[in-house]
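One chain comes next, on its own, written out as structure tokens in the form predicted on its own.
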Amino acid sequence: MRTLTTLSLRELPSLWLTTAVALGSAVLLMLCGPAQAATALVVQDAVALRAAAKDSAPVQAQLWRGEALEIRGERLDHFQVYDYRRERGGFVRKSQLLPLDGAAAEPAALLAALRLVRQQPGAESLGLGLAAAYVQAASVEQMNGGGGAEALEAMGQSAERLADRASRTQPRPDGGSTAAEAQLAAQLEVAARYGVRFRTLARDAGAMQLCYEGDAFRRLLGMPAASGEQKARAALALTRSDCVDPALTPPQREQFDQWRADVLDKVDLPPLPTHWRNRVLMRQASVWSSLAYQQARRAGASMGASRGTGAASNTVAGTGANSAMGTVSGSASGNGASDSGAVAARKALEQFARIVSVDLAEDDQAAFNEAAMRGNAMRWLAMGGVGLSDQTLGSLRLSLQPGQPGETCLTLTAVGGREALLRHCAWGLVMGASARINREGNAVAIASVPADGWRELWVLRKSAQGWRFSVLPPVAAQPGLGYAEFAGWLPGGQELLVAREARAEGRYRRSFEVVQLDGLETKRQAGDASMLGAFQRWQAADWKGATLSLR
């Protein structure tokens, strides 16, 4: 077996290629042959490859951290090296290279160096080089053991951090490039030389996001020697919501969400420390909520596709003055796909309920909020709320019927009447079971989910000109992630209580509001429901018992 120190640099430009082969087969890369020149990794950025062994010599090329060179000799304070990628030789100061020979090329030494480098911001490409060197030098037993799992995790984390750095880079207003941008671009090229692949995703406002393709993490999940925390970190990296391609078609997105759910299910939760278990549970809640939306949409659960498959009687018990005049009666229908959506929504809520909030780390708050918003957006589906197609609300009859493919049409009529008081058609899931009418009978609130993780509140309001339809979004911004949900009616038929939470256009906000029915203007609001007297007196009991906004 040859270690990296004995490899020819003619082989090193394809170092990662051979490493990938080793990773793919989970066996040691066995290299045989006579010893040849030593190799070295560049340990600094913007290192000059000079034409002679002195600092005043002309620069032949700039080298970046993690690049591999062949050492052909030394002169004074310089190594004479050859760069096979550029097909160019020259001299580099010894202090800027890490020669991989002798004890430094042993797997234990490489792993120790990798542990120092893997957490250093800006050193990701060097981490990839060290990890590749370890894979190439390690034995079969070492690769299949804890050292191999650690090296794979370091590869994945280095690649992920490099992609995150690239995604956060903001262009200069004058279009020029900075030294940091040049460094980042060069390190991405180094990573590409080791076979690390990235996906480029188009985001809003023309911004691009880079995401690691995840090969090292996928292999880590299949290693028996990997610890529970390593597998949890790998699963979380593979299932990031911000790395879901927005261009996926609905069937592709459903398939991808199912794959993400399967990946997370592979993590053994009980042995994990509480904070890592929380992180997996939060991600599971988010993924199962998205999967529930995709499955419900596919099933045509917004009434249309499910109508005609058979209706069943359904009664929702009212709760006090905020209920729909005591009881709400209607009919429910469903099919297998919508049932699977309901099962997925229930699983999302179950996983959210298992989160130990007192053990949440400060860094986990954003993920916790995301899980709550996605789960709250779909909670009516978990309660079988999408199947209702026809129901009576006091003296009114609310009907949800299919319109164009994928469209749901709401029709409001008086009980016993034939002429529609109001008709409105829209895309998305309409949660019929969420419909609530106030005691005065002049307003109806109903939940609608037009997009994954985005729940709006429809308000039907009786005015002097007849019934009017209005939409209250989670926030006045481009749809992102959030909900606006009915929380109760105030006596008098002029106001309602609303809970809103959203993350859109880079901002997060959660509020509890008293909203005027006319114009849906917010009259009073607070960040905590207990700070509003109206919430203390008039909040709906069924909302208080089921919402995730009071977490």
Contents of the next structure:
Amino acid sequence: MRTLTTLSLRELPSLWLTTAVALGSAVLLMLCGPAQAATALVVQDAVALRAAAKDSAPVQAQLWRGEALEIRGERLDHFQVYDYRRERGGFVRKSQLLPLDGAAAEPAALLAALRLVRQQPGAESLGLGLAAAYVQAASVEQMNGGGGAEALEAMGQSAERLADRASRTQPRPDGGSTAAEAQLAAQLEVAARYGVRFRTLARDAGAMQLCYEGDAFRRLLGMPAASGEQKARAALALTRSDCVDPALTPPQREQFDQWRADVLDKVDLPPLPTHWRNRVLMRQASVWSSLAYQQARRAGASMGASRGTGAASNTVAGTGANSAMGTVSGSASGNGASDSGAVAARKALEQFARIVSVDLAEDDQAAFNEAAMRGNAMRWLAMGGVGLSDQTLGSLRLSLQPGQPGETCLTLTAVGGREALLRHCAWGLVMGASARINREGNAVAIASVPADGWRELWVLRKSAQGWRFSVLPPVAAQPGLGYAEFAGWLPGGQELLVAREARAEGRYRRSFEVVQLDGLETKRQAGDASMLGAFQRWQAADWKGATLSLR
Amino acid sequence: MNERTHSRLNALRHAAARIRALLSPSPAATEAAGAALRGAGRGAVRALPWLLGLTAVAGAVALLVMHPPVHEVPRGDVSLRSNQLTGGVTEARSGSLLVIPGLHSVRDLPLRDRSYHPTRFARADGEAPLQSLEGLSLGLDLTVRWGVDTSRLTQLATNLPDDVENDLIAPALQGLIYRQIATHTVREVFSTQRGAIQQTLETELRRKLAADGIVLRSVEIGNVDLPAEYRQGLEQLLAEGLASEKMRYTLELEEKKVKQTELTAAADKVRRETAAEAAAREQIIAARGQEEAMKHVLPFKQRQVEQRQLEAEADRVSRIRMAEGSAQARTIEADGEAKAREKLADAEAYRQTRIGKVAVDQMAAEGALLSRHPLLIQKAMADKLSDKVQVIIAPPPSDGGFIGKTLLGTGAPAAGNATPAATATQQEQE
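Pass me the form predicted in complex with the partner chain as well; I've looked at the form predicted on its own already.
Next comes the full complex, this chain leading.
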């Protein structure tokens, strides 16, 4: 023990010296380390990370465009790099890397490179890498200025394009993967490393869709330095209809639609170029129409729930009370939600009316059609058409009363008669104000909206066996988006005019048809109303004045 | 009174003496002056009784003004006038009392309550600290509130000592408090028995002082001055007690918080359930709407399918009929073709026969020609070799020599031989 103590005492100066040298070295490394370490971005796909500085050396990993590496040295035509994600070092050819040091690491240079790359298809992950490098290199003032807004927009657009590419890729039937799919998967992984998150949505027929979560666009919307056009693009990207999760419950969907409407309302429209203003207006029309449906549906559900199952007795009493009122005595008995639904539907129509159709780009035609279909589906709501009503149509009285919660029951009786000629209950929003009877008094047409953006035409037809109920859908396909709209009666009581437009099962179709009342078969049809003589002669004036199908 | 009168008369005498001394220096003048003075002296002597009377009256008046024989009753006190001769006592609570010196004596007694604040045992390290049951010194800050028994004022006017607090209350209090405190521990004095001690002191002191005509209103115990070490320990103990008390309240508070949380959670649960119920209902309604829309589409889809089936059937029938027609047409075409071919074959056979006959005739003619001109065989062979070969027909030399000799011109050409060669060349050129 004494010996050990003596030795320790003797070696104390050398120990201190060693400690001092070690500490000095550590400080030196800390000071010199960051200065020597430079970052590089991989500029090509499937770049080999080799074990040695020669092409014959074994490949340790495959690097993809946009990945960030740390340069630790160079040898011949290779950089010695270290990949922190894979925790592996190696050599990469210099021609396959973009070193971010010196002038290349300046924010202006990075922004210039980003401007070049952001438009190139397939280089989205590299764009994300450059945008991330810009965010790291830029000062606070630059980040809050126009450059920061441009970088964020580029980041968002790159992520969005990457997601769209991934959504378009169809899996092979044999389950194998192509080189393009491998590249896409790797680039998605690179994007995830930069904090870009995607949502996966299950579409119909088992297709998967990837949607960018939108963080960069959200930040862009909050930046004072962002231009109006940038904010419009960000708002449009955040409110894409195809990125709405189909699995959302109605309350969640209403909340999400309200959020989308708020985001779009933040866009300052007047300074925008016409085509960008059109795009925002079209999106607003779609979103407000959808919101109108959700709110009207909620009002109907709560109304039905509050009335409960005893609605039948109320129906009888209500009908009796209203029968003395003569002609149209219906009144919207909805609560605040249905009022807000009417307001939303009116706003949708207003926004649609502000669209300058002559300045519509070819790419916007699909969005324009969608806005028109959604707006037209809910246009009777804007006119106060939804809700319970009791109205007289010629010699008939049509009353709408609640059934089970969310259900609306239509009853057709003769004026002065007690027995119902026809009674039908349905789960759609029945637009009472849209009811029209023909001159012969043997048919009634009324609009119903059973699903968001899907408006069908109910036809009540008097036959030898009594009144019959039949429904004309927008198209004979899986319900998607569309409307079948009453456009007028043809004399004789055998035919009616119908405007139909739908996008379902991947097909879009718009037609103006002469439909036979018996069986609702189409007798004649045309893509333009002016090409059908019957439309020119017998179309209803109120339909022509209010419909969006003649846009 | 008499002393004052005498002193004033002496002063007058001294003044007259000084005037005489002033007037005495000159004999003549003195004489004259003496006569005047004598006259004056005589006048003065004659006026002296009047002067004295006047002075006495003035002195008496001044004396009465300066010391009026009245006693003003102080505010809040009662004045008791005792007649020294009769021993009667007159009580006055306000205004003034005539007090004739030598005849009356006045005593003021307080009507208001007074506070006595003893200081001797106020501090543990003070003059005469109290002793507790444990023998520890402690100080007690006492306040005794007392008053005079107004029903016994007449008696008290004579019996009550001048300094009531020190002569009456302080001894009584000391006699009580030392004994009382000595029966209690410091802890009891400090905290638990404070009220009881105060009550006991108050009761006993009230009884004791009542005999002397003092009404005890209250005894208040203020600060208890403990020994420093004991104070620390006790404070710690009390702090712990307070902490435990506080803990009890804290626990009660926590229990109430738990109950509140439970109630909030229950309300939240009900709210969530209601919201979930509403959401589920809306979802069901939406699903039913979708289902209904699909149900409305299905007949049309069915009709569409049937129509497509019918169209397909019609297409099939039409295709079959077309195929049948096509097959029949092909058969007819084949028949026609066969007949056509037969006819063509007959025509060909006829043509061959005719050609054969023509060829036989031509061969016969050629045979005849060859028989006449055998060299034509070689020419024909040479023509077949190539079109580049020029053929010259020359007759064989008559002498049996080289055939080209005639062409080379080695000998004189015979006129007869030259003619066929020229003919052959001409034919070749043609």
